[in-house]
Amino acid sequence: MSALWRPPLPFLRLIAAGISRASQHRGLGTPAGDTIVIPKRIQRSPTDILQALAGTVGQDTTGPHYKYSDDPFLSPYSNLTKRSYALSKESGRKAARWIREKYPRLFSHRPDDPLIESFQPKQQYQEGEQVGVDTLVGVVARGEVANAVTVYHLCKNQGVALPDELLQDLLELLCFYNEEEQVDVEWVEERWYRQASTTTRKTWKDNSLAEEVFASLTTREPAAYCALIRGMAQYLQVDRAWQLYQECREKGIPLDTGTHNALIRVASFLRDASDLRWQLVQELLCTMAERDVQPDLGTLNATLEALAQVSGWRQARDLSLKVLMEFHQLGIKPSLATYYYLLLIHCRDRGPRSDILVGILDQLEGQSFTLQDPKDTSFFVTAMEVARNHLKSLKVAERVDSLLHLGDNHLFIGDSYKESVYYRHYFALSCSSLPIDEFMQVYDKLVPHIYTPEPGIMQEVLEAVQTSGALHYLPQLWSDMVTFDHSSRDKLVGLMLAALTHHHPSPDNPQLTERLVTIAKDIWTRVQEQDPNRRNRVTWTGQMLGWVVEVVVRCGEYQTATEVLQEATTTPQAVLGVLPAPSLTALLSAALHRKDTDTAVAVVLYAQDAGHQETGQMAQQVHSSLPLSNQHLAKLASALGRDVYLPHDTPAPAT
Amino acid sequence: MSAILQRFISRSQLSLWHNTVQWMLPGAELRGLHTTAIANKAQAGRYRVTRDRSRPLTYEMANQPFKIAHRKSWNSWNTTSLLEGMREPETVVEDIFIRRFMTGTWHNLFLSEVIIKRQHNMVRIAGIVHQKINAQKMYFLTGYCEELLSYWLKCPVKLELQTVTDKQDVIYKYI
Amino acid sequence: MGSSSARSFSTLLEFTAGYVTSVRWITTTGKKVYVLDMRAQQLLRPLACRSLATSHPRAEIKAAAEEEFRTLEIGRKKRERFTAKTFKPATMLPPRYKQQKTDQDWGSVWPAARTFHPATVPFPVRQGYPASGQPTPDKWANAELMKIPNFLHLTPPVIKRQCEALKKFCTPWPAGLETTAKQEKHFPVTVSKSSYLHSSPTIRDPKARIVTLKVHLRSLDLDYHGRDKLLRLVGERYDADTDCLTLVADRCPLSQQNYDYCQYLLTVLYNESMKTEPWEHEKELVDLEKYVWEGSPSQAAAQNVVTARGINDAEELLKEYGQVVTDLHNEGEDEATVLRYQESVMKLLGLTDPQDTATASEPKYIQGERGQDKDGWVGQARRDWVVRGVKLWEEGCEGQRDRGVLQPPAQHHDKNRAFALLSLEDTSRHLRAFQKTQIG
């Protein structure tokens, strides 16, 4: 029976006299007076002691995101790399979870004790399944939208009596998601990348099944009401949303805050001009003081985007403030979407500049945040916007950035584009106010993992870096712009090739000369070599074929000067325009010093056809420098004509 | 008639001599009948050398069983084997489960064995892969195998891989 | 461009038409270009230069340069055969080590338990017998470290932070509980049971139900009986060594429920323990837990001597011949009790060691006027009486056994072996009757 028993290992020791865990406790020999305080335990839910020890990882810039595989060669580097290999993950796991959708008959192995739901497969109900008032109980209490139409509609088939609470229920989870089913929770990164959509058309769906629902309800309460009016006004069912109201008002049915606070967002959709909507949005509050609604936080956001809306109007601006003012008052505290709505209405494209994010700043500082808005998300991108063009201040803008590394504000950010977006202010912003060592400790910082620059932003930090003459920066940029696939946009070639120019080789530099050279190269063989039928590709201008030959010539690399030359004379079609004359000159000296008479009258023959003007000088040097043989001078005095070039005393040529 | 006297008489001489030697040494009845060829040779974990040296070997592959806690370390961790671990079987078919699933998913990418390693209710699936797929598809691989066989196996399955360029890197020598 | 050229060039064009498969126009500088496919740009190639290049005649002289003579094609051209498409490997950025600081956070780059990288790992290793004539393998495609577990996620700083963030959960312990001594005090009964971790889906392990109870007794408030009684009742429960009591169940399936019955366990055992029952009472000579040297054989026999001896005040001698034989069975058998026994034995009897240290420099025998010894014994009375008390002594005890001819002190030098016999015998025969009395 119980005869083994075997010293256990002492994993836990608890140590209790008798059967009470009581914080004190006098044990079986305590004296009186000398009572033995035990502290209670700490209570800590199932994952405090992991969120204690994740707080002590910080964060690490030479590594892609931890979605991504820590490899050399599963690590993105360019934008669409970021978002496809993120993608293609997930689309992985739908694979997955689509098989076991197919065949969910392969998957009945149950090791797991206790049951673990994430793994278990969900819930599909089919035509002709048995299905009662509970189960649609269950499907709403979930929140799956699909589901629950599809056994609302098998309880009506069967005739179940669904009762009312039920039904608004299934009402309210009808109209908060327009019957849409919702990207399932676990696909993070579509709902990552997906755009937040920006539409003012109406995508509310008109005698659908809310409204059926609505209409078989067989008392009509105000909290069906409410939930229509919400729904409708939220998918921009604009005008029936008024009609719902005006039919409540005239009927007396009480409607809750946040029907009002829906209709005085929608409130611009109603009226044209800026004071009439003002006034529109005045009249639902009153409307709501009279019923003595209490107004929220969501009023107060509500009030502020439909301000936001009509943020050219000049009265705007005070009004929002006397707004927060006065729910202030009311002791509602704003969240962030509040700041965010200020900032749409104050820093306005062109209107004067205004200092409230300073104040903002200020008030907010050190705090961390909830969420209590959707648009709460929306406040960091716009923040550091508006540090960027319209203060243009970098001390803001790192002071934003400090509040969004907070503790939990990075989730604040939203989305991948609004990440894009931000981190693409700060970094310009970054490019414009610092000097160029700085700036480009900023740059190893974020990039490429944590943001890559877009074209445009890597203009500029060629031409910061092109003004500023740190050339010794170029490689890096180079490499860079090869991996984020910017290799392949004419303009930023150009801005390269045209930075290389400005290094003049010198022998205290001679590594930097050869790295620059090698950029130069790269370039001549990449565009040379890339494929012919891609849509995206760098198409030779004369301008940057002549800087890729003055950047060769000048730092020793003739062979490639030459392949440049014949490319430009063979095939001139492919290039735009002709290569200058200063390059063809650093050419033609280079040819000189070199003795490659080829190459000198193949440049002197391209000068001519280019037409420029110093095609007589370089003739003249050409033939002043070099022995020419007959060859060369029967193409010379074909191309310039006898008497152009040659002195007067020169017999000559048999021809 | 005679043939089944002789086999009698001779099966009864054998019992004699087993009746003899049995009770002295166990087993003895079972010496001494050899069926068929003899085959006490380890084969397992070998492979034949080549005339022309041209047999690529990896690490895992050159260095047989017995070498295993010598020069090789095991491909499954887990906590079956210690002292009163439980599960043991169970996990073991898992296991074998986990690496033909792999292999067959990663088709002929898979240039070292499948190594698992179980903490707590974690499975993580290590190897070494070829690069001849492009990395998304790569991920599309990793997601798809995370996920279904955390479906399967009812645990979080987490793929660390390392991916190779070229095939040689994983050759030790050629026998 | 001449009139001539251009209406050659529509023809041309319109010749080519067929080949041309895509055609682009590109403005530079406000002259209208055909930018045309490859196939046809062979064709076509001079009548462009001619286009892009200022007309001059020298554009003849350049066609007659070219040697060959290109051919016409006409019909499609031949399929290229197809070949196995060329595997360029994708640009790939160095490794992350290169970038890596050497002052950098090495908690925040591998935070978790990982397989070991050799692209993230900045160090050098190698693992792996090295083949003839090569180095150890290096870390790259190196599957044996990947295999190993590695603790590069537990270095000492990053331990240090952790136990710092940890510590908010931590309570201190309680004042007054310092030393093992108070703790006994305060909480004398010790509970313990295990949870257990494997690596599994499941959490289920049926040896979490054990539960151990581990008490003092000197912590119970037991008498003599209860501390008997209790003894006998949990038997190989009790380690007399440490003096405590351990109770471990396992019969139910939660360890509450064992935890329960440990508690219930303990309270019923210390509630029988110190009642009573009527039935004790009949506890026989064969089921005492240790010798009582009152009313035993051996005090009957002790008495007989001391009369024999005719002393008259004996009770000390008595009391300590008593005690000494006492500890020899209750204690069992060592040097120190064996000597106890033999001196008390000697002063019973009246006897002197003959090789006494005290008396070392003595004679050894104090040969008195009529041959007295020291104790004023003389000669055969001295043999007499020891005989004579050998003999009361038989009669004094119940085993009867032939002794042989014992051999007088005199002859007997060694003072061990003569009263070892007497003494063994007793004392085995004694610890013969004490075994019986054990519970089996």
Partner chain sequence: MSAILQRFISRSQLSLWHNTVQWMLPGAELRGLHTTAIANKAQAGRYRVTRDRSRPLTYEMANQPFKIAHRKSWNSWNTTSLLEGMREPETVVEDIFIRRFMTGTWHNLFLSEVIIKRQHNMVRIAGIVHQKINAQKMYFLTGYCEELLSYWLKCPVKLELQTVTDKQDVIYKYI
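Being a predicted model, the structure only gives us computed values, none of them experimental. Numbering follows the first chain given and starts at 1. By rigid core we mean the largest C-alpha set that fits within 1.5 Å across both forms. Compared with the form predicted alone:
Taking the rigid core as fixed, one finds a CA shift for residue 127 of 2 Å or more between these two forms. Once both forms are fitted on their rigid core, the CA atom of residue 620 lies less than 2 Å apart between these two forms. Fitting the two forms on the rigid core leaves the C-alpha of residue 159 displaced by at least 2 angstroms between these two forms.
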Contents of the next structure:
Amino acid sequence: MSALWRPPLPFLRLIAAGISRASQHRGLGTPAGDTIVIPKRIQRSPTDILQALAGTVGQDTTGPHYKYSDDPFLSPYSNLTKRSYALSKESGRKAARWIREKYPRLFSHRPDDPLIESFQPKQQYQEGEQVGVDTLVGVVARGEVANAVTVYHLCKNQGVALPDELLQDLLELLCFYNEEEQVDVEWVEERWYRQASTTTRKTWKDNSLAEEVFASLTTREPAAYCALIRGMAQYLQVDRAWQLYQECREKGIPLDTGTHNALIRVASFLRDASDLRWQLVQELLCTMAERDVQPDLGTLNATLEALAQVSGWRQARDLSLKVLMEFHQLGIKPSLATYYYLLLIHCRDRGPRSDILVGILDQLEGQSFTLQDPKDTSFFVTAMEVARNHLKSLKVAERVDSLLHLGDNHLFIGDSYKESVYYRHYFALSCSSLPIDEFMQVYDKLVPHIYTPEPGIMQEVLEAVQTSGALHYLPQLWSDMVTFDHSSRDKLVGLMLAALTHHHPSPDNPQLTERLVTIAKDIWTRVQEQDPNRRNRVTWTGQMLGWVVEVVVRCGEYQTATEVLQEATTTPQAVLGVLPAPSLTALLSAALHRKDTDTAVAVVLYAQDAGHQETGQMAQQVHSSLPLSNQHLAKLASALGRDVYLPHDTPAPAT
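For comparison with the form predicted together with the partner chain, would you give the structure of this protein in the form predicted alone?
Next up is only this chain, free of partner chains and other molecules.
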């Protein structure tokens, strides 16, 4: 029996009749005379059921994203491994598709019935291949830019006449994509990790195929002018776009709303001064009103974007509110992109404080959004940045985060870069505002599967732990630093060692002492064994080695302290600076306690070479506390002189 077999309609009616009779027999049927009203069919997409099921399941913060293997040894934790794993997995699918498209004859099996065109290999057109109007219609409808260019040239070489309607569709395709093939929507990870272009230079291809198609039209309808002006404005060929606009005004060619919106967005490239830019925007808006071109949400956002580009202008803030009010009177509701531009205008880095974000959240709280503008995905990351840097309010940041995680609003986080920046601001603000124990709850919730702290954020966390004295979190942080590949960063390693020196062993908590000294020894071992050819390597400083000595001596790991001293003595060129006097004093005290004459003398000699003023006092402690051999006395006398460390009645050592 075929998997796609469906029972015939009479069979279904027979089953329905049987169920109806059975329900009436049990007293469940409708009373006599009542009619059954069949509700109208609700149009649903193929994934509505899956979305409904997904809505019943919350986000699992304890496990990796479903695209990764749920295995502790295979799950990525650092930003680099997350990106590499996701793109590598997608690269395998790309390789499979390439083989299928390269050798389509090898794949004759066709399990889909009826035919699903998306599952079939994409046809590649070669020079000399016979094509026609239908071929070009197909590739244009599927949005295949490269194939559309090839087929167009083939049709032109073969003398195929192309109707203006088809040329108009081709022109719109070329102008929208600037004749460049876009990333396939199927490659989700590549699109996720690919940052949106924010270039401010012209990328429009001059003398391109789009201009050739436009010139080849027998009748240039307003739609052709609109497509070309939009494309040039989008890719910042603003001078040519403005010339076409002036040509349309002179010839009385009507332009649609989208074309005016595109020109408003690039007004800042056509004028220099802020007031002249705004004057140009007003002229375009007045032209729309004169020609009865109805504005839309795109017009509102384009106008605010033009003001955001001159946000340093004194009148920009007042004008933005007036624009918002005027469009509100026209019945045009703002989108997230509208509020994004308002934040750019009102919450500048060096501008006066503005609480407009609080008012925006009052309007948006409890709402779920649909995508209406490409810049909608920039609202949440900008709002979190404003909450951190402009308002410095954790309460506002928590309101933004609650709105993001309401319903499907998390889809507006944008791409991987925006997500990382969003959590970076939220994380840093939480670290500086919350008590350390409450912050670590946020840390455990987000790290590492949702957010991997960057080195700068990890630095703030270490400083907060050190300031609050919550040293019991250091083992967890060091483990994460190793996992995130932060253990090769000088500043973070130094901060970790500095925090370890604040621990004073207590018999009440020997386990913490053991775990902290293990961190110090692990740092020492990792740095000593690091690859010399590695680009990012930790370079020992005298202060860092001093911290290692203080920690291991204080916690009873004397042998490690002597190894550190030996490293500093034998290879001083590999250490920046010298060990500080307090660290040497701590090591000397441990050596005197253990009657280790060799180490004690080595400490004194190193202190002398380092130029510490405490050297003479150290030498006297060694002489008065330990029996020194003639060899030891000779070393001290050679380095310090006899009068520095010996009483005057002590005979000189034999030579």
